Amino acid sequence: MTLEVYWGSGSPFAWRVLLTLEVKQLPYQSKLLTFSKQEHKSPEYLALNPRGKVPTLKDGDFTLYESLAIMAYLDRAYPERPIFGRTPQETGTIWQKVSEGISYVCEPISRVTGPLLFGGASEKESEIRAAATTVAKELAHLEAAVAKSPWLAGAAISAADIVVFPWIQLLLRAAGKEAAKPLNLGFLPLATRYPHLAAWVKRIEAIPGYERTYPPHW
């Protein structure tokens, strides 16, 4: 039974579903909701996700929302090309690489990226630049990884990686608007700045299908 999922353009976490399934290889229909026409705010959707909010994704009778959660599901329901390891150590490793995404990379980017993409920044300068020194010291430790190994959690593409990229690249977006200029953040060009990390984000958008992740309104 063909995989669905409803996602919306520029969404970390929906983007995030997307690459996973892309690197396991996994057929599914795309459902692309329209923010701006509050398509996730509809009673159809709301139905499959009462919080409204993207990802969602069905596999025939079963639906599940929470980026983390779906990611968890795939790998379980289709163990081919997995994601979170096929050791003790590796699942062990890869968690880890996650949780530390999430806590002390993602979270501080969206307090650079918010202002920059959806207004305020003028007004919230103080905290944009101390999130930014918070996202400089993160992206040193990716850096340093990524110089060592291809991927975040080792020698294959894994939910770590999955989990970052998404931010990394929102992060980017952000960082070359017209209202960070003044700022000057330090993230571009992050092939000068970053070359490893740099280097990481091509081997991802190598992926096959990777176009379809995209955002379609970047």
Ligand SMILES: N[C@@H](CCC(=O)N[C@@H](CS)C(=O)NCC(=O)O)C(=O)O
Given for the second form:
Amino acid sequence: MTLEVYWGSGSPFAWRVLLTLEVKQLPYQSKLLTFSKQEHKSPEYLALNPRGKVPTLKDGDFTLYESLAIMAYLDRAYPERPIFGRTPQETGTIWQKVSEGISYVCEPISRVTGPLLFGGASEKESEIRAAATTVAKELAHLEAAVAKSPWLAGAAISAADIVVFPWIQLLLRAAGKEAAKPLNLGFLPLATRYPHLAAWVKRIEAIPGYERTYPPHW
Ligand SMILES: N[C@@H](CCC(=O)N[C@@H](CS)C(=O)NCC(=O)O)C(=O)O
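Right, and the form predicted together with the ligand of this protein, after the form predicted alone?
First the chain shown before, then all remaining chains and molecules of the complex.
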């Protein structure tokens, strides 16, 4: 059965699915949609995903959207190299980290990166600064976690790493933009500010196939 993944360059949600496939070493057909051409709003695509968002997965006749749902499906359908753990304790710990990532890390990062990447940074300076303070606290938690173990939920890469990683990359990209320089948000250089997190980023970047997941327009 061929797995088909519909994704968009730079989407942190779609990036999760691509990373899941590479970590699980599952072959897939890449269907890269171009946001500027509104390919994610075409009637053909809306028939697969009525929300017109990426990612969407097709596995034969089965279609699924929402990044976490796709990750859970792939792990259940293709259990080798599990990303949601092998024991109840591992599964619980991974889900705790996934939930913390979604609840506390990704959203404030999006409030920092949105205006820096898509415009409006000078008008939204105080909002960016407020969100950046929250992000800094969360990065400190992540730094402590990967100082203790190589991966966020222990000794093996898991859904926890995959859920959070694209947002960290998005943050690093936004923090390096010209519009971010006057704000001096304090995230860069990552290797100096958060050395364990920087080493964790490098570990993920070393995953075979990582380059296939990297946003082509970056
Ligand atoms: N909750 C969804 C979020 C998906 C999402 O928001 N994707 C964005 C790209 S980052 C998108 O396709 N946006 C296009 C649009 O809303 O028109 C998931 O986890 O998959």
